[in-house]
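Encoded as structure tokens, the following chain is the form predicted on its own, with no partner shown.
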Amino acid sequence: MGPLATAATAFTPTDVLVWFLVTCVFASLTAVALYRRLSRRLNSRLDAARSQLDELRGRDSLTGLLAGPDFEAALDDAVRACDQGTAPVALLYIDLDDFRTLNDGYGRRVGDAVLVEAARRLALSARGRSVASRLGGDEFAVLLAADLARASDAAAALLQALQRPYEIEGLKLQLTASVGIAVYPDHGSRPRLLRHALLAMRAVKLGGGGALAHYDPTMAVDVREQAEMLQDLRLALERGELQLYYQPKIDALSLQVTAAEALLRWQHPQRGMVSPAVFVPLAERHGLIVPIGRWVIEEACRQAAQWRDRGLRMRMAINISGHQLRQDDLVSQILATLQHHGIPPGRFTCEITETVAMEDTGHTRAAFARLKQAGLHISIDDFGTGQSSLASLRRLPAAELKIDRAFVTDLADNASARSIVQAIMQMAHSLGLRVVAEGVETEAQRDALVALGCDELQGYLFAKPMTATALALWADRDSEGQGDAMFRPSLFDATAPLALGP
């Protein structure tokens, strides 16, 4: 028998069993040690997670600011402290203006990044002396111990912080904000404080945003009036209460009529003539501007066709809102209406405000491309009030700029206003754009604009907005030699080319 066989027989079954048991015990001890080590690590991570959850409890998941319930509790504590003789409590209600437009245009990821940055700026401003909260969407609140004067100063500082450009994913975005202020106990009891700050913020919104206001009892009445007016506005179209008035545009050299701008009016059965400055923002906020805009397009085209049938060929201009510009079927609707009434696209002007035109969003760029492809005449309205640059203007397929009336008002007496208007005209003409000045009310303004090289004028000096019938009668008298020879002869020539001259 060899040596290997002898060695093998040295291990008895008992030895093998003992070796197996020892191995099992060793493995068990190792497993227990490993389990304890993993358990300690897991418990440590769970403790950290619990700590984080405790820290985040009551916090907004996106911005990290205090969430609603905890903010309400902080407000309760501040009111109780005020009742015990400490400083008054001020509540600032903050809303980012036009955030929905930005969110729709650039997408939710960019919108969320803007909210996070806005929250960071609020938190920095609120550090150590106040509490900041996100109430939902693009609405925030800041709670601080302050009287109305100090609260107004704090609100002004917050506005300045929120209005700095937001640099997100290579974009430079500009936003304004509306701030409403309510102070306890001056502006109401604890249950009413948040609502009163909200009413003040909405009052700022109604005025165009980008400002602050403190609560006034009349604001609650305004809200009821707004609600009543909204209900009436929903029925205004079917009741035939909306009307178009027309204001002529005048050639600066010949002082003859070249076109007419359609201006929307609302003849309310009880309130009388309601200003578009009142009801148009209401229609935009509540989704009524699109159906109203469709009616304006149809009515303006119908009227232009009626004038044409009477022998008066006028270029027609309408105002297009930012909400309409974001509608995919806007251009197809305009073209279908023009075709139905036999009006060439080149004789139809779409006036779009500078603020809307400068929105560098996919919707805006696509809309302008479709307008250009359709051959429509595009005008940039209220120019000078926004943030246009030469580069951005070059990208727009516009045919003209309309200088905002704010620059025209001081033109005759203010050298700075003249310099601004001259610079706008030089820039526009270098790009091949015509320039229209609106709000011309004096001969001195007219003469200054003509001297500076303005192409067209519009304002009360020449004609106020009038009904279609009044304008047609004026043109008829002019064509018969009984008027002031304000209308170009070519406007009455049925054989003239469809495209109007400069």
Ligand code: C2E
Given for the second form:
Amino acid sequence: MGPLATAATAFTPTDVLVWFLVTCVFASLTAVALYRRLSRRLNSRLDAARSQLDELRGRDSLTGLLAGPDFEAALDDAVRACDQGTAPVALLYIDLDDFRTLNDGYGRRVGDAVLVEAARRLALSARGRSVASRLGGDEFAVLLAADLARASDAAAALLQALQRPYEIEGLKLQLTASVGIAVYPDHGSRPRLLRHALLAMRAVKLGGGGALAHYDPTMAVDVREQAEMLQDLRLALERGELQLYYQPKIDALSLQVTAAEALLRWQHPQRGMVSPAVFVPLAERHGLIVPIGRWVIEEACRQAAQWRDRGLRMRMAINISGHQLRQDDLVSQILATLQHHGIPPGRFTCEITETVAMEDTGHTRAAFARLKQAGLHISIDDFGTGQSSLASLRRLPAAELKIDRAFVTDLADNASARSIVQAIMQMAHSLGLRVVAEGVETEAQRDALVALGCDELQGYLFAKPMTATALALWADRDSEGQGDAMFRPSLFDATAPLALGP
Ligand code: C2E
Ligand code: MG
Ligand code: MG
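Form predicted together with the ligand structure, per the form predicted on its own context:
Now the full complex is given, and it begins with the chain already shown.
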């Protein structure tokens, strides 16, 4: 027998059976793997088809809530109904706080489950009365027929529902949310409504989230508008669109005018008069406040000299931004301009807000030291809103303290505002500071302030901010004895080269 015959005889029936079984097992394993791959592919195709179907039906495929375009259509319908006389329409813009951290930390599956659960809670509390939608990512919207008060109640209930713990895959997760509210028609036209609700939501985020806010017009300057406004603001100076208005400060006892505060105005060719509350923060953020502030100093000094030459004797006050204070050449610029116009530094007030004044940095300390050395009159503006203590106030070389308008507004009918003003007054007087109350609008406020010992008053009750010409006319009328306030006899004889009247 040859070697071949030997090999052939080595395959016994058992060997064949084993071979057969191995082949069967291998074949079935391959079949299972193939089947799995196929069914996975089929499933994902099915999922895609299902989400396409959801989208066709106007639903978000993850949460089942109404998707963007259909939500917009629902909003159109609601606005149309409101125009025909039904209730106002409230739009709530909801964003989960720090959702990205949760998604990155626990993974997409947990993130998706949270979104599904959040959507379920929204749909549940929205049931019957309103329409809930997923705008994308972790952003949702709820639409309801309600005025601001009812919308705020609904938003508070939604916040509570969203902030209950989420139990997912054995984890107990806690979330907060931010809600912005815009009500049609009070908070804007249909095309702006969603954006205004978004701006309100962003305002909540800026404050740390976990709360609700309704839209207010100061939020209206959105990113695009800000960019446009910034472009225009860059050109405002050279186009001569900036102007100073002046508001007098009045001695509380003698009613003599002690000073005029210069307040910036921007006459925009399309927007009309823009408030400094809008454009000063913009100028500060984009490095424009320094050249604008330089112009304010120049213009205020020029005007002070002109008034002095007409015989109007008062201090000129300007507002100084924190950014200007950090410029090393601020004081030398003020001094040079004052000298050019022949105005003594003691007749020029620099108003610096309490929060800026209390920044205890090297820059502010050095700036205050230079202001003091130059002999300028320093006033702490908007006092009472910050955290000043007697000790911190003592180290500032200030001569004047302006009580914030908020306290003055509440003075007549709020006992705690009265005791705060009284405490500020005592503290200021103990440091030898004069106290000015700003925003005095009523006689009741004036009387309360005088009774508490306030030194100077400023507010619409006496005069609104006005142009330089209007102020000169006001002074003339006053010097003829027709006004309430008097420019004579002057508090500042030294700056009065011309005699006024008989
Ligand atoms: P501020 O220095 O505290 O000025 C007082 C604000 O209250 C002014 O608003 C004034 O018009 C307003 N006001 C005065 N009396 C009354 C009143 O009786 N009732 C009410 N409701 N308001 C009154 P304005 O002119 O809109 O200025 C807002 C703020 O903009 C100023 O607050 C100041 O912080 C800033 N600002 C204005 N001009 C300048 C400037 O030249 N430079 C800088 N850096 N900031 C400026
Ligand atoms: Mg001021
Ligand atoms: Mg103020």
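Throughout, rigid core stands for the largest set of C-alpha atoms superposing within 1.5 Å between the two forms. Computed from a predicted model, the values in this text were never measured in an experiment. Positions refer to the first chain, counted from 1.
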item	value
Yes/no, residue 266 Cα shift of 2 Å or more between the two forms with rigid core fixed	no
